[in-house]
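One chain comes next, on its own, written out as structure tokens in the form predicted alone.
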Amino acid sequence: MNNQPSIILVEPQLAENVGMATRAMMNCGLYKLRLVNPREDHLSAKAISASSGAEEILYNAKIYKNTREAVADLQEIYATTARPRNQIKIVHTAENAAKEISKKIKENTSNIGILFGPERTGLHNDDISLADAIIEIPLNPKHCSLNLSQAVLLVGYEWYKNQITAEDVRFVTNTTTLASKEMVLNFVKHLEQNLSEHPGFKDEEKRPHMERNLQNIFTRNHLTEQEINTLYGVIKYLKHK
């Protein structure tokens, strides 16, 4: 658990939002929560319920009177904000910040925290001034306001992506397997035999074109053995009808 950033919620207003933020944290494998002067009890029934099974993060949260105390033992701070602050800071997208944070933690060069501000106003400029860099999530400039838990989830997800190796695309066959080309082509041949009375197959000029079309339809769709067997059953039923 030490090889991850601390999530620091500064003066959160609603217990439900704290609970939902911990749910977002656990979704992304983040367990270190610090709360700065929360307005409501972070262990209230509302917070526990909103955490949806992530209450262990609430129980282990550390409470601080102010932001300066909350970051005192950290070596590097990132502050999330959606609006310009007229401060000279490096500004990262959440994706780029996550890559940088992951690299520094893996190299064991920094103990890092990420600041999130109150729901209504966001971080105060004094809080921003404590940060080494800013995380900005590029959104529609006409409406870039996020719920606290949404912001935690977006930043947390970018972090989590750097901790896992996920396939971009997967093809799930469940209990069956992909049909071999031989099985698919045998089915196409069977289908053609049952279409022998079709006008397109009787026309010697049209027949090759129809055969190619049928072969393309069935060879490009990654059919499973179960699906091929189902299609055989459909043809048999229609033939008897």
The other form holds:
There are 2 protein chains.
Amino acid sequence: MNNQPSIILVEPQLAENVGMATRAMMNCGLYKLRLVNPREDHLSAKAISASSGAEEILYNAKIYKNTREAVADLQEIYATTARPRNQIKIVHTAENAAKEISKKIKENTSNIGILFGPERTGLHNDDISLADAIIEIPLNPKHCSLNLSQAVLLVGYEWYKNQITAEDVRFVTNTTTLASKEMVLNFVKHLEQNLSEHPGFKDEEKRPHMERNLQNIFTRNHLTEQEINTLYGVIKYLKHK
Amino acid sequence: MNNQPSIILVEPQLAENVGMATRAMMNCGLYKLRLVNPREDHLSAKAISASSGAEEILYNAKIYKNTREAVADLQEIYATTARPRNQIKIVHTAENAAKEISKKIKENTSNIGILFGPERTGLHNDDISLADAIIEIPLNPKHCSLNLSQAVLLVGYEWYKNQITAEDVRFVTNTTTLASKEMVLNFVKHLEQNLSEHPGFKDEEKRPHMERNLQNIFTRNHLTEQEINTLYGVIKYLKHK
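What would the structure be for the form predicted together with another copy of the chain, rather than the form predicted alone?
So here's everything in the complex, that chain up top.
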């Protein structure tokens, strides 16, 4: 649990939004929440309900009077902003910040916090000036306003992607296994034999081309053993008079 | 507008969620919405309010009776699922699917749709079987349930990242420019000259080390011209008796 950044919500207005933010945190494996001067009770029924199963994060949240206190024991602070602010500061994309934060935490060099501002206004400039760097989430500039939980979700999602090694693509075959090439080619041969009874398939000129087409169709889609058996059944049923 | 995937919400339960989904779509520059048999009126006041400025997407949404009709004129379909389903299918991470979809659309090879299921149950297996491939968003397996708009947001965000070239890191200096090295080093020299009046700085042994420290401190943080001027002022004010 120490090997992750703290999510710091500064003056959140609605307890429901705090609850939804904890749901987003748990989606991303983030459990450390700090709240600066929340306007509503973060343990209200509304908050618990909105957390949708992540209420342990609400119960364990640390509460602070102001942002300065909330960051006092941390070593590096990132501030999330929707738009560039008048401050001379490094600005990261969410993706790049997540990489940097993950690297620093893996190397055990820093206790890190990520600031999120109040729903309506975003972070105050005074709070941004406490941060080492800014995180900007790249979004449609014509419509970049996010609600609080969505901002937490996107930053958390980028963080989570750095914690796991998800395969970019995989092929799910469930309980059955991929058919061997022999099995696929035997099926194609069986199909051809059954087709050869039809006069349209007897045209010696067209036949090699049609055979190649069939082979392409059935080798392209990674058939499983179960599916090959289904296809044998299809032929059998079609031929039934 | 043609160069983007259609977002297809299958049997969404609450109009509010449809509205929030359009807000997330607009955040990500996605404008093409299809609705399959929505339970509530997607143009209700609740939906418009939840869309938070993205109501044009609601007004332009196309409505279908069933998923088969909604995908009929499209060429490739991706289905989003929270958990693996019993279907033999290619499964992409959201990131990889977004790359693939972007590439296909840039090459003009496909009209693409992305299916999202009803809030409570996710997509029916029959609808998943209409899809060429599955999108799984990598999230904490202990808590991977997302609300509809958040699922749309994460898939849309990955799509949007492929449409832009955001700098990973940049340094914002606003109206002022970065100070030249000469300006920085002149300032450090000025500081040293002012310090040299103090007996603690006269120790010939310690002095080179202290000078190097000062130079490190003030060259590490990319000072702007304006900030250098502020620092000259700091020295002046400190020396004022």
